[in-house]
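One chain comes next, on its own, written out as structure tokens in the form predicted alone.
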Amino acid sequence: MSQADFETSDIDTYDYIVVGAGSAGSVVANRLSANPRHKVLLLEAGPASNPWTSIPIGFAKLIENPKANWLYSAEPEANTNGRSIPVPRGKLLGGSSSINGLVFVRGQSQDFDTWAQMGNKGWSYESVLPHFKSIESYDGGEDEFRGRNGPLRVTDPDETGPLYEALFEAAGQVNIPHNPDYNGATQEGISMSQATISNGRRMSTAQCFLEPIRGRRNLNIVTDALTEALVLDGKRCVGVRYSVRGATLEARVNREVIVSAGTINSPQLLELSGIGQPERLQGLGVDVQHALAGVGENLRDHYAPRTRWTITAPGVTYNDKARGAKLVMQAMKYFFFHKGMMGIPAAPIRAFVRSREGLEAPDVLLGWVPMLYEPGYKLSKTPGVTCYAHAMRPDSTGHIHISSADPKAPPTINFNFLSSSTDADITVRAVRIVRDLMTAPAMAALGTKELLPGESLTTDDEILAWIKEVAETTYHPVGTCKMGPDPLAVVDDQLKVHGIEGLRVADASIMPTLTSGNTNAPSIMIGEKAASMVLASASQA
């Protein structure tokens, strides 16, 4: 729908407006304009789509793509070794869901639980699976905990053969169980990964969210729309100022704005329209409109080596499988049979696994990519798999900031990985186990052999300094904006922004801590939450 659909008076006023189409925004919209009575605006900063979205391997084509990719990047800091960690986010219709490794992962109901416990009304596990279950449709698990009739698709990947054979048989020999819905009433286990894809397609929000209902005459989406500020009238949000392609445009709400922006640029906004510590805005020339210290704060990743292992058994990965002529059989198999190297998710295989005895529920995510490959995932030469291995609820906490007063400037991004020495502890462990798992009998048939960090590092200190050389994200950055009662809190249980009446944030940046896992899944059922909350509101006044 576009805005010449509008009648005239319409234009430039709305009852929402939706900041963001990614994971969450996506949702809002769908939601809040299934009322035709609401008419909603939602901005995009990116394109439409993108030709590589739709086809899971896309995600290797866009990980350094500017067309689809804010591809921003982190400050140097001491335990990257002064490396600048790449951050990427999508900019498109479906965000980071339109670019993503396409695994789905909600977390375990213990990170839930924790948020309700830190004063977060409404989020514990109980309160947030309905909207877990109404977001997907999944033909396995059970009834208890999945959903059937969402309009997201989630399937399991359709792979078998020698490697996933010996991995699930290596972790029952390290005591590590076989589960076969780690998004069920447990996640601990070796599983399959389940994935945001249907017949060989991405399932973005994009896709699931906001195609089927692009006919409806009150949902206003507008691509290539960089949002710059919002517009306050004292402590009330009452619209935005964005640009389309060099004009500068505005938008009022009779309602709420929503900003479902991301981790990344929901704070940046914020502190471009005057919210956050009044030092720092004061330091660029920002104008303070009200005082909320935590704006920007608490940021969260996952801080993962990548452990690579050569495997000499032939035709076992897909450095064998994809290479030369064989790679034309792997594009004809995912286009006839919607099968193969193009059809799977980053990691289709993946292991939550707890790092010492007596702990509640696991604390450490393994993820198996069935390949070797060099960067900008290009298949290398050598055959072998790569396992990534993580912390899945770090302690360590940094921060995004503007870095100028222009909204065309990225911010700056400091994650301080590896401050908490626990973190630097379990990370440390993760290898380990990784290793145990790799060096088992099962996997002597394939010829496994370790290729990094390498057999020679062997104390704690030596995998210590080699995560610290060669570890990244794994894209999963939250906290920004988290929610709470405490004075960093940026928004409430409702997800209403401390101090300013009619703007909301709902995205990853306001969950007040990491989830056990990847992030698209959580992303899109507070997304959803955020839309049953505005309209339980609207019903109210």
Ligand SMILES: Cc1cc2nc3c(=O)[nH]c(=O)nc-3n(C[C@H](O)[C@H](O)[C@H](O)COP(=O)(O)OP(=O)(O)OC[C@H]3O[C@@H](n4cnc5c(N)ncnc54)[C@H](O)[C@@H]3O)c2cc1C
Second form
Amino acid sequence: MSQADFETSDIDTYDYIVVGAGSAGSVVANRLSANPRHKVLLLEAGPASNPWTSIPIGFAKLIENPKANWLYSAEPEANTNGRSIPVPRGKLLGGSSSINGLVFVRGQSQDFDTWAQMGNKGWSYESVLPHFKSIESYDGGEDEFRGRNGPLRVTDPDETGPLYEALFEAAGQVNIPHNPDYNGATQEGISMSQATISNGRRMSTAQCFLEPIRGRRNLNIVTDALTEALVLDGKRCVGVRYSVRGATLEARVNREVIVSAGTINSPQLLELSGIGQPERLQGLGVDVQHALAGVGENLRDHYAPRTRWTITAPGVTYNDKARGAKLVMQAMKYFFFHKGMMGIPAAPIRAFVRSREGLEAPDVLLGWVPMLYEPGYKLSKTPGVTCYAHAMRPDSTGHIHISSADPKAPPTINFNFLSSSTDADITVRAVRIVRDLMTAPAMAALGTKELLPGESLTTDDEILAWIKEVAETTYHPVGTCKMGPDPLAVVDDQLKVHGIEGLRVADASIMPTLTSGNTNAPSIMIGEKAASMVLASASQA
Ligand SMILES: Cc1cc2nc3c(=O)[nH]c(=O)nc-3n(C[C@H](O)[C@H](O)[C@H](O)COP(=O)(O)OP(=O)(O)OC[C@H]3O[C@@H](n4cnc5c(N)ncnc54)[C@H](O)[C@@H]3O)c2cc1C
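Alternative state: the form predicted together with this ligand, after the form predicted alone:
Whole complex next, starting from this chain.
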């Protein structure tokens, strides 16, 4: 999507430059360019689109697709048993919202209250709630918590059937209540997953925040444009240098550059521009422009084992419902009615639960995929169900740093998963909760049997050893340009980079801690709030 009448070389000075058209950046660009007097440049390293983005099942086709995905991987580490964990990231308009699992979860009110208590004024739940409401149009209707008039369409899946009924009933049998809206008054309980899907189509931020404004002549969207460095004049950011179709160009800015390149690439871009840990940068031959110790630190993600269960009751899982010729039926169901396997989010049912009594709020997320699948998300021959389980607010932190001054070289990613013993303990408890639920009478009635971790693994040590063998992320890295007032913070509560004028970061990297659940909704909220802060600054200037 490139403005046909807006050549990149014509205008090289803008009021605002946004780097990265992902979940947050697309929203920032939309809101800033709503005023026709603002000239806005939006730079995206990836292409405008991919044929698989609009179909929800395209998730499985994009997760290893180099045409829409940065395809990063983490360094081998002790608690992955030396495995290198894949780190997929969207590389196209819409960013990761164009390749993700389409599940829509805000998190708990306590998540944002914690951010505020860490010294971030204006980020309490009460303060961010209006932004959550203004981004969405939820088909469940408007109330104190939900919005109905925003650009992002959010729906309740209408999947039904014996498997879903049994899961809800089994949850009740182990005292997990049904919650009709986990994005409402309280998160706790088992629910159908709300999804960024409407009429069977993916609602990425490209679809909802960029497509409708294609005609704005004051917004220049340039795709396949890799921002290689920020241009600094002393302690002020005055522009960016980027490469597009073999040419290296520079764009200048009157007001601000907003970096929304995501948790992996935002710290990478700061470091490439000389903002970060001096010794590290000097060691790679990067001129130090500004010492900032926290750049790339505080990396957090959800580390989740996938438990696997076989089911003998016929016709209840997609392994049965999409087998052989029935796959054609699924395709027809999708194309004529926008329903069935091709139109569901990656995990259409989820539960937010407490790992132990006495906790104030849930600390564990369980997500069910109504099928068994092999590596590469290929349907297994054996009918069954997959359930992942993880600690929602892990304490373990890792880091991301450049390994070279070359902007095209992938950064080095170290998660340090389970370096906190609390995370290990909660993850083991999470697996035990899955077992309790999957062996409750309602699930047993479907002929459910544990495949992995396997009934023979019973002690905490055995379960933990298995987790280290198999767990992967649920693709929610955050925190590498964290917001706060402390020495390791990269941005302040206005998302301004500490010590640099004219530069903000607005994406998942600013989260000081992980939110309780998936991270697309909070990233979009961050984009919305960032834009309102930028506009407020402009009106005060
Ligand atoms: C496979 C997968 C499944 C997921 N499933 C879910 C889910 O079901 N629900 C959920 O809530 N969350 C999910 N997530 C996470 C969620 O999508 C992300 O947390 C969210 O999209 C992050 O938004 P962001 O704006 O920080 O970054 P992104 O959306 O990743 O955007 C960053 C953008 O910047 C661009 N960029 C990077 N570097 C440069 C550069 N140097 N120059 C120009 N452009 C650049 C990128 O190409 C990208 O478009 C998933 C993520 C993945 C990858």
